[in-house]
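Here we start with a single chain on its own, the form predicted alone, put down as C-alpha cells.
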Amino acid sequence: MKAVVVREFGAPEVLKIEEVPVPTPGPTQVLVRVKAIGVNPVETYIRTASYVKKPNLPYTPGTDAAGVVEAVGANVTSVKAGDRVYTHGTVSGSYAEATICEETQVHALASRLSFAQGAAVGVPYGTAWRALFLKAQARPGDTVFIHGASGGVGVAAVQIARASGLRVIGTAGSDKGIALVREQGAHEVLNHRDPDYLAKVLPLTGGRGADVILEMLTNVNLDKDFDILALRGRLIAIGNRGRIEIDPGKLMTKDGILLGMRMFNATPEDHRVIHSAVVAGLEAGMLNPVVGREMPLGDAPKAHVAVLEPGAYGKIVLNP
C-alpha cells in the first residue's frame, strides 16, 4: 500500500510516498482501510520536531482519517469489518491506504456523512467539545468567543456551542469566513483583520464580556484576550505559535482562569465522554463537518503549507 513516511525531521519535502507493507491487526486493534485523511496543523509542528511530543523515525503521520473497517482483531467487539468509521488517533499513522487503532480510537460514521467529512471530525470535534465542557465548564447561557471561527476547531466549536445553548461570537479573516461562520450559527461574526475588532466585544456583550475564549493563537491575542473575558470567566489556550507578554493584572482583575490544554493529554474516559457526544451529534445533523478542500495524498506536502495559511475555511482533506 502507499503511505507517507518521513524518515528525517524538517520542512514539507521530507513527506515522502513509498510503498509499505499493510499492517495486520493485534487482538484489540483495528485494520481501516482509509477513503479520507484529516490534516491539523499539529502535524506540520510534529514534522519539524519542535513540537513537546516527537515520534520516533521513520514514522507516518496522522492520526484523523473515516474509511471502512476491513480486519478486526479476536478481542475486538466494538466494530466489525464493512463499518463505516473515522479515526481520532492511530497506531500506524492515517496519512496512508490504510491504518492500524486500537479499538477506543475508532467510531461509527454516520451514514449521512462523507468520508471526507468523516476525516474531519477527530482533532476539531474532540478539541472543540474538551475544550469547552472539560476545561472551560461552559453552561448554556454562556457567552462564548471563538478565536479562527472559520477553521477546523473553529467550524466544531460553532456547531457545537449553538447546538448546546450557549451565545456564540466567532472570527474569521475573509469575506467567505465570515460567511462560513455565520452559515453555522455564531450569533456575531468579527473580522479579526479589522484593527478594533476585540473592542466590539463588550457592546456586544452588555459590557460584560466572554464567559468563554477559546484561543487558537495565544502568542498573539492573550494579552488582549483578558480585556474581553467575563468576570469569572474561563480561557482556553488551544493554539500558540511563540511567546508573548502579559498583564496578569488583567485575569487578576476579572477572577479569570486561563487554562491549556493538549488534546494528548486526554485520558480515555475523557474520549469516552468526547466521541459519545461527537457521534450523537453527528448522527442527529446537529454537527456538520465542513470540508474546504480536497487533495491527493501525493500533495501532502503542500497540504501542509496551507493549513498554516491565513484565511481557513474549514478543514484540508487527503484523498489515497
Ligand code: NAP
Given for the second form:
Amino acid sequence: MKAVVVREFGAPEVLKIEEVPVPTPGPTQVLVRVKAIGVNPVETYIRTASYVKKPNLPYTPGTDAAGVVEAVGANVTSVKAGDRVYTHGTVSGSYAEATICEETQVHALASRLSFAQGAAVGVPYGTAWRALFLKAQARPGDTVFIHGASGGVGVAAVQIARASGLRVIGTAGSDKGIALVREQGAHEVLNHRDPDYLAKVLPLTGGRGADVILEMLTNVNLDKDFDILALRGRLIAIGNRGRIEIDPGKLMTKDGILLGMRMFNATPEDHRVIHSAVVAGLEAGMLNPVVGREMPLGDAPKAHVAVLEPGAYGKIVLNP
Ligand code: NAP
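May I ask for the structure of the form predicted together with the ligand now, the form predicted alone having been displayed?
Entire complex below, previous chain first.
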C-alpha cells in the first residue's frame, strides 16, 4: 500500500510517498482501509520536530481518518469488518491507504456523512468537546467566545456549543470564514483582524463578558482575553505558537480560571465520554463537519503549507 513516510524532520518536502506492507492488526487492534485523512496543524509541528513529543524516525504522520474496517484482532468486539468508522488516534499513522488503530481509537461513522467529513471529526471534535465540557464545565445558557472559530476545532466548537444550548460568539479573519462561522450557528461573529473587535464583546454580553473562552492562538490573545472574561469565567488555552506577557491581576480580578490542554493527555475514559457524545451528535444530525479543501495524498506537502495559512475554512482533507 501507499503511505507517507517521514525519514527526517524538516520542511514539508520530507513527506514522501512510499510503498509499504499492509500492517496486520494485533489482538486488540483494527485495520482500517482509509478513504479520507484529516490534516491537523500539530502534524506540521511534529514534522519539524518543534512539538513537545517527537516520534521515532521513520514514521507515518496522522491521527485522523475515515474509512471501512477491513480486519479486526481476536479480542475486538465493538466493530467488525465492513463497518464505517472515523479514527481519533492511530498506531501506524493515518497518512496511508490503510492504518492500524487500537479498538478504542475507532468510532462509528454515521451513514449520513461522507468519508471526508468523517476525516474531519477526530482531533477537532474531540478537542472542542473536551475543552467545552471536561475542561470549562460549560453549561446551557453560558456564553462561549471561540477565538478562532473558522478552522477545524473552531467549527466543531461552534456546532457542539450551539447544539448544547450555549450562546456562541466566534471569530474569523476572512469574509468567507466569518460567513462560515455564522452558518454553523454562531449568534455573533467578529473579525479578529479588525483592531477594535474585542471592544464589541462586553456590549454583546450585556457587560458581563464570556463565561467560557476557547483560545486558538493563546500567544497573541491571552492578556486581552482576561478583559472579556466574565466573573468566574474559564479560559481554555487550546492553540499556541509562541510566548506572551500577561497581567495576572486581570485574571485574579475575574476570579478567572485559566486551563491548558493537550489532547494527548486525555484519558481513555475521557475518549469514551467524548466520542460517545460526538457519535450521537453526528448520528442525530446536530454535528456536520465542514471540509473546505480536498487534496490527493501525494499533495501532503502542499496540505502542510495550506493548514498554516490564514483564511481557515473548516478542514483540509487528503484522499489516498
Ligand atoms: P486551523 O484549522 O488552522 O484554524 C486556525 C484558527 O485560528 C482559524 O479559525 C484562524 O482564523 C484562527 N486564527 C488566526 N489568527 C488568529 C488570531 N489572531 N486570533 C484568534 N484566532 C486566530 O487549526 P485548528 O485545527 O482549528 O487548531 C487551532 C489551534 O489549536 C492550532 O494551533 C492547533 O495546533 C491547536 N490544537 C491544539 C490541540 C490541543 O490538544 N491543545 C488540539 C487541536 C488543535 P483565520 O484563518 O480566519 O484568521
